[in-house]
Amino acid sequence: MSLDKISNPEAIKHWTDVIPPEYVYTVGVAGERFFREIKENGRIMGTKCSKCGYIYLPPRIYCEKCFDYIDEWVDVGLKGRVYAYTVTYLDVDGSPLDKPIIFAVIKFDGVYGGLIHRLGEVEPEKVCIGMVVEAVFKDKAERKGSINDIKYFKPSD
């Protein structure tokens, strides 16, 4: 192997075409089981290191704080605070929407993480940081195992 300088660099030998990038996503092990219950079930679900007793939402299958294996599953509910929100009054293409559509980061009590999701039943003057929030599900027929089984997240008292 020679340590000399490359001092041309037309001597190193290339590739001048493109590799196209070809995977298949999956949600793995925990996401599997966090959209079967809410496509079979209409829960959100979250899972629970039972050594330092940290609650995940997304779940996951390894502790972030103390790096346990998980298989604790427990149940958030369906309420939830907002965090953060942003209101949308263009589509994707820069068109104005008829009516704006509300984002919100939605924290669960006594749980590490959260959803980003829509707000619904709400006007985006009503909206507030803290303000009480629960999930609405498609019907149960309508869903397919995602996210957006959840219709959005509408104020509770």
Partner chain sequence: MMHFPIKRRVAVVGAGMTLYRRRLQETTKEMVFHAVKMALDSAGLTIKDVDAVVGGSAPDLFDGIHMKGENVITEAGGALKPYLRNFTGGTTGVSQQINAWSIVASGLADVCISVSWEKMSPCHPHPQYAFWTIFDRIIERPLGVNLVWIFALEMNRYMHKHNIKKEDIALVAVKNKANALDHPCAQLPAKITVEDVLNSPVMCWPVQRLDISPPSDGASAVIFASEDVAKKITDTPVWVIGVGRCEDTTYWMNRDLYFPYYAYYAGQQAYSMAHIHNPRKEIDVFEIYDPFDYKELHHMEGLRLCGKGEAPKLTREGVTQRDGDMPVNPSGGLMGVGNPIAAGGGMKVCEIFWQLRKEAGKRQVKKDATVGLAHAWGELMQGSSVLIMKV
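The shown structure was predicted, so the numbers you read here are calculated from the model rather than taken from an experiment. Take the two forms, superpose them, and find the largest set of C-alpha atoms that agree within 1.5 Å; that set is the rigid core. Positions refer to the first chain, counted from 1. First, how it differs from the form predicted together with the partner chain.
- Once the rigid core is used as the reference frame, the Cα position of Val24 differs between the two forms by 2 Å or more.
- Comparing the forms between the two forms, the C-alpha position of Gly53 differs by less than 2 angstroms, with the core used for superposition.
- The Cα position of Asn41 differs by less than 2 Å between the two forms after fitting on the rigid core.
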Second form
Amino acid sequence: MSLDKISNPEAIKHWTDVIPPEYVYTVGVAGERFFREIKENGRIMGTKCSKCGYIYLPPRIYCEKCFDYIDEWVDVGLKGRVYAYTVTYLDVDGSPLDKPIIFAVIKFDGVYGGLIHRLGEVEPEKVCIGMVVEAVFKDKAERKGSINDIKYFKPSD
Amino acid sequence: MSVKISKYPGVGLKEEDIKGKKVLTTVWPCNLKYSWSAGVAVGRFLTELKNGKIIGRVCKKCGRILIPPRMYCEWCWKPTDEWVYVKDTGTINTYAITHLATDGVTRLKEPMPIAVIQLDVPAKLPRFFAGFLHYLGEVKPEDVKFGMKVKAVWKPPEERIGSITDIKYFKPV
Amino acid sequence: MMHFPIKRRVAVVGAGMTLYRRRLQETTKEMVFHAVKMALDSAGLTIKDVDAVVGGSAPDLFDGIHMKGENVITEAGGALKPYLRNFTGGTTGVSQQINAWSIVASGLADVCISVSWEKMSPCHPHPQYAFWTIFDRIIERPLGVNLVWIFALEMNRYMHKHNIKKEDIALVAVKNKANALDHPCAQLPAKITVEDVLNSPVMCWPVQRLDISPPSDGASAVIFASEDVAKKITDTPVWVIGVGRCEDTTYWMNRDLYFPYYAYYAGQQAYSMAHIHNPRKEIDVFEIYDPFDYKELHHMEGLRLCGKGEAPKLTREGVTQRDGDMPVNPSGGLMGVGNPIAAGGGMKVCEIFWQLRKEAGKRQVKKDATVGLAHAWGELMQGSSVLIMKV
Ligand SMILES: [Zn+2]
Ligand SMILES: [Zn+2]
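Now that we've seen the form predicted alone, could you pull up the form predicted together with the partner chain?
Whole complex next, starting from this chain.
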């Protein structure tokens, strides 16, 4: 291709702009109940398929296995186990964090799925897979109906 | 919808349900910033706009002048051959009068005429021509006509930055 | 024209959709599940019968979920199965059916779900803002261009070229919104008059509020099956007999907008495959993309249902009404049912399916319809997809 040779760097033009919209997501039908239970009752709830016996977390309005609607809600408790974890030293922009954050996939016994959350009240070197952890909630007045209403999971017996 | 179905899924919400926090929501201020390379052809086009000139690319095979310029001819599927300056005059191919701002909700105080300007460049087929979208100025919306002759009104040289908006608007001549 | 041997006959055997609303509480995933579940149930199939899945949705910036095609795989029934997402702007809802059809026609799958969705309500202050990003970022966006601009420019050019009055174009909005009164999922069904349209707020002249379809949340799904499967599960398979697809240049400002050549070529492809010579006579019912009222007319001409500039006359004479000789948008179209972009096109395919199966109830066209056409259009007013079906 006979592209012109650019000898003047000024000629290499760039144009800068932003993607301007802001997003407001509803949390959905299952999410509404899930987050309200966290906010108002400090409970973690899943949905259960009575046919297949699967309990889903986060809850869904349907069963992945039999592809039918489900609406039985069950309390999965506040204790789960560390299924996998990682320690992050950088924030979303890639800048160093003051203190590393431990993120873990937390699975609940007998439950399909799980939650991703922070671990707290524990040093990274003390974390191990299979460790029992328990949800620590913010004070009720501070809860907004968000996954961050749970401050973190801390080691438990 | 089929007559065999009698239940229609979905929960409709009103704006107040969301603003009034009747339902839970999460918010994401997208806020992504980009820097795009203008590329070879449009880069030169912008540079020339800063100089107060409109430039196009010539395809010697089909004889077209391409504006906005491109380094290839999409008809002949080959590189274009040379640069050419064209006059900053043209005719209104089509126009509209916008009452809305970019965000799609804010209403403008003064409705603004916009147009596809067909530049004064010979066209090979009447349905393909050289030109671009721009504002119309110094004309009342109701006086805009199809086929009206127009000319670019440029910002003063010191205000030009190498942007399509270095042309303030096109005005009737 | 393309002439290629099609390996297998393919039928549509099920369809489903959610309510179409300006805002749905359901997440994208929940909407998709509703539509897929209804389609499967209507076909008497389970998720285990499904071999492949096609998802269709327009810009990620509407939902505000990047890679939203992947976001819904489980709800679409596509987990651990061949899955692909189609994103061809406004044409998506019909383009993706061509993907699903070809997956079955080629023998890759016996049953393929094709689900379309759009959730536009998360985008603030208005979904319109997301459209801003589809324009050329260097020579158009700095002008503050708004999506309605290009439609206003096209509509005005079309009106000028054929000396068409706004009154004639408004008749499309009146017809489609009235048709939607009989659609139980419709977002904006209404009994309105031409005067209402002409007196509605001006968005970008000549486009006024009631010339435009609304932004919407919604999902729709259809199920494609091979001949063997289709004949086993239903007495009334709806066969796909023609598909067509065409795109014109993105340099829309270098094109005369009065005639949609992309629709013409997409139509010609589909007619050729379906051995249709006179579409107006040989096709009984049409769902033509109508995000703006003038687009129904523009596309009728592009699809060769009448001569250039003649569509307003047919509309005025009632030819395109449900009881007319050439019913167009008996569903209520995007103007009446709503326009969740990809699901808008998907809804049109569902409607042709229900019309040909005589399941449309109050919306059923008067003619004994055996052949129907669904069309969608999109991108920077440059593309079309066509699907022709027959019972
Ligand atoms: Zn189940
Ligand atoms: Zn050429």
